[in-house]
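Only one chain comes next, encoded as structure tokens, the form predicted together with the partner chain.
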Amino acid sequence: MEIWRLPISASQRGKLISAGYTSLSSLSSISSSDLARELKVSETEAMDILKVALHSRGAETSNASCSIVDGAQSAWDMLHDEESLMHITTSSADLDNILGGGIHCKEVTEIGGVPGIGKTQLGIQIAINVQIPHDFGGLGGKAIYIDTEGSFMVERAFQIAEACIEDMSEYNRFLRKDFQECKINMKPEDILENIFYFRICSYTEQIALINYLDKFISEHKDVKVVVVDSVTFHFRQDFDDMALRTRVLTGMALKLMNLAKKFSLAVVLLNQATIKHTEGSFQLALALGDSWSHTCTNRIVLYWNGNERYAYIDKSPSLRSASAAYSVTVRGIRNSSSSCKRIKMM
């Protein structure tokens, strides 16, 4: 690794290079007082530079034993992690099937579609389903709902929460057949209390909030999903410099990915559809451009197929491309009524 890539300030870097230190190995055998003299900086500053260089160098040396390499994990260990991955159900068994169980934790999932297809509905359903207790196969966690457009309708969330509790009671009754145990102590108000709602009015607030989430989630460790509805709105206008927009969006996506991994939660980003001119014709595509489409781990497109709503896995590291039908009902997202499969009991 060269000096260029060290996370030190530009002037420190400049001084190192003009003093002749262009590679890390050249720094390995010098003491901090000598370095301070050569660079004409204070000794504490020289010590900091050496510390940074040592740390970076340590990460460089590739070694068979993983414990020496900082932050690496062997594929075998990762397999164990992947198998114990938690999912958040979407309440539609068909949709859960193609998703490999549901929305994955520790990953960023982008969901996009035309207006009225059900993005916000799915977002609200996920914010509620994350709260399903462990006894019913859920995560028992809380949700953060970041609303950039004002689409979150609290009465609808109440409606879906009510239906979720009814379904759990139904399941309880079916399985336990003990009418005493039927009563779930959850009320829709309790579910609404576990949704942290933020309303964003500009892209600056959006960036600031995503920066702040690290601290917020450290203080509220039971948050298991972050839903952003929609990630697009504030970035579709107000940006004359497209390159800046790409940099800001990429930075945001990286922070969200770090959040997902650090706190083992799911991040769901809702995106809008736009019209793109490709291959000589106009087609629908998700907004925010080509560079953005690389940043999210998973991408699901919601679309109309005849009279049905369908979800298509456009991009995923582990799932195959597949579509499934779903429907938006008064109780929330459910299997499409034309599907002849019965709803699977958990």
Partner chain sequence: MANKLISEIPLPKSIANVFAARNISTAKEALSLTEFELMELLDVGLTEVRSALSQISEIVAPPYQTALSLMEQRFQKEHLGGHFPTGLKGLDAALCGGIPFGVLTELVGPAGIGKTQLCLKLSLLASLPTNYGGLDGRVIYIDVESKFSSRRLLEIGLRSFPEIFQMKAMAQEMAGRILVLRPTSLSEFTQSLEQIKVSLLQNQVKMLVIDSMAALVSGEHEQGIRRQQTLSWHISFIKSLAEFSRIPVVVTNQVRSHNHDDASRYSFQVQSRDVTMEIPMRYDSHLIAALGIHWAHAVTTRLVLEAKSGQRFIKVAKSPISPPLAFPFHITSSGISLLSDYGMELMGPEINAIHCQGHNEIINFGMEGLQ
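The term rigid core refers to the most C-alpha atoms you can superpose between the two forms while keeping them within 1.5 Å. Positions refer to the first chain, counted from 1. These numbers were taken from a predicted model, which means no experiment stands behind them. What changes on going to the form predicted alone:
Fitting the two forms on the rigid core leaves the C-alpha of Val301 displaced by under 2 angstroms between the two forms.
Which structure goes with the form predicted alone, now that we have seen the form predicted together with the partner chain?
Keep in mind that what follows is only the chain, not its partners or any molecules around it.
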């Protein structure tokens, strides 16, 4: 059962989610004094929250079928978990539509394409949009951005952050004109402070950092997305032993999948494109080979169709194959517009 279903006040639910408690199981082993300290509430209030959680957990257990193996989950529980999953908007309604609402939490999503198609732009957009507050339909989280190519542009991130705040102001003015407006306390500087940036210069550093993320996220429980830009770079040039490369990549992918599940966050892996020889012809394909293609939950291929950018869902267990046009604008990722083609950002 998710925290947002608990019969407690909205402010208490918000404090629990902000502190990293997203499910009843995450509250099972914490004391009232520790919870009070993390939520900055009285110990009496923390004890009341734990009592409600314990009662809800007991009711949930009594209604659920008994698991044969400790830790097993019924398909019914899985359905409820999927229905309650949050998504990170891409700022393109058409792209969000084919993605089922945006980038999925608890999943690993690979996004690949040719140079200049907007992979890094999309990665920066996701790292900013994950910070949209709950009142505006966002996760109110923070981001980890792992840069292996040196392509992260802080000036561009500031530019997109400004546009994101302007979009929230527009949301206030037009969609909430008949209701009490939500106060926007965010500044572009605040958004940049909530992006934890790591510059990686070798595949050994990349592996070491992935191994360290579990500890880092445990200490920063409000992290809700990990972006790796790109997962490919060091593995395309530093390896001669392809079998070893496959084992290392598979191990890294498994760690990222476990992080996504354990902390209910989204993992976004940006990938490069390469040329593949198939049945006597050369075709464009994402890098790292066929074995790698099976390690991610969702695979999205970005490509050009004339002067227009498109995103295509190449693989997903829950989404049908579909494509949508999008644009890279001065304000970030947006719906396709004939007036926004191959423009210079900075």
